[in-house]
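Let's start with one chain on its own, the form predicted on its own, as structure tokens.
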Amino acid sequence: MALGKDYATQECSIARALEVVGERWTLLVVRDALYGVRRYNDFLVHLGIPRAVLAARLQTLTAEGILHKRRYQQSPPRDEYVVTDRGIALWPTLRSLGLWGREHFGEVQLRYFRHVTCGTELGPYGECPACRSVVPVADVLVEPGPGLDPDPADPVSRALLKPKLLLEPLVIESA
């Protein structure tokens, strides 16, 4: 029996937030969302995504209102994709899978997520154990892990071994 393409017979709010974002890739395109970045460029060197599938998850997230397309400039017209609050509202699943992940692959830290306020890191549900509070995602300040390569080929990588807010555009400097 061959699989289905959809879930349309699942009364689930999982299989229908599946129907979103659960093709290969997409969670990936909302994770480098959040880290800031926001051109389609940026996204295609630092995922290593084949064009037409990021084409076609960029614009399924900005059907579904999880990303929203801007324009940046006019001539040549270029656009760039901010996260929405639908978007960020995915950010907890992103650190619960991003934790699951490293504890049962055994992978070592790529990235801490701390509370730029007092610098305590995040607790698995984007908690702040020292202010007993979950933190907002704009006051998420992402560092370097010890698993990151130190000297990554792409620039979008290099841009994230820098300290920054979640949200925050990512700023990747030229060769």
Given for the second form:
There are 2 protein chains.
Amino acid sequence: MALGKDYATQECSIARALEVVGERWTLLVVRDALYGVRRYNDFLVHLGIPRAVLAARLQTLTAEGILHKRRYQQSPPRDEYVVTDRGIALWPTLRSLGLWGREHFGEVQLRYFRHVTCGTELGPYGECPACRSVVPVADVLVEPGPGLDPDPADPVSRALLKPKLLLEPLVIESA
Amino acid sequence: MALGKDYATQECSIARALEVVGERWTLLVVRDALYGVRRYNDFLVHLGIPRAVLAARLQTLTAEGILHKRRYQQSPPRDEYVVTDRGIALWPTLRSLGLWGREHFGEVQLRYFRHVTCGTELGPYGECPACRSVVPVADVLVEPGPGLDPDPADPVSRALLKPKLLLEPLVIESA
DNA sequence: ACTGTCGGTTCGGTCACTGAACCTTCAGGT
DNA sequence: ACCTGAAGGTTCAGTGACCGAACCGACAGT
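Structure of the form predicted in complex with another copy of the chain, please, following the form predicted on its own?
Every chain and every other molecule in the complex is listed next, the one we just looked at coming first.
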């Protein structure tokens, strides 16, 4: 976590995990990466995060193997950050954290997460109650719920209004 | 989160949750509360957290309804912090976060979590693979694993070496 | 009266985060 | 050749959170 001192005294996997993803903004960057955000500027406008902090987080997450930095065009050189298996493995954590947030502090449903092959809304841990199986992250369909602003300012939020699968790269329509 | 600015621009339950439990140390305090730690001094020595930060976290968690402050003796006045249902509801999140930490950054198993009625080790989301049911948090047995220091310095860690149920108040032997 | 415990508060120093400005590379238009 | 704009950063001053140590008040035991 690198805030003066780490959690080194803790003999605990949770503390170990928090050293990696416990800093401010980090889990939100991973969430966006799972939503299909891949480019520096898209993270920037969607999160409203300071540029320096975003650069630091992307570097840390890349170094920890949670994102993969990949060049997608040579001239001008442009890289995108794609979530790795290690990052995808954070989905159950993010799912249960989001569920907790909505149940205890949210009023209305912001997004639905469904099993794409059957349309059933996911259970608490990302499983499909109908199929009684763990749903692969790539098979999770994200749909806007009633609580979501129907006309957000930034293009990334607008792109996220369309139903889409997790991990599927986000298509930004410029203006 | 109150670090200059909150995550207010985020329409997301995850961001909402992180505003409550996303600060440094907060989730570790909740983890300890689930382990049965209840007293200021026990949190202090077990976490190695600065006193002022601990006081602030306990106050925030109490205000958010995650812990409940309860007087357990009148003279001198002493309070204990007991985890509430809202705090207990964070167990799946902590479980999956800990699992992620161990699978991706830990070498050896530090603790086993078992279904007390059948002894089976819990699945990824805190469910019992044998009983095919969600295990209530109070029925989770915590046992030390091979990676745990067998003779830790602080009495709280020593008390946590004995197998015990989650939520069960921790008994500190003042050695 | 002295000592020790518990549960804090106070305080100076350090470090991370914030927001704004600036920089570089390159593509496209004129 | 020049200008403009986009993308992806870096730099920097200011602020606020965190750190560690010291201090404090109430009370129990001796």
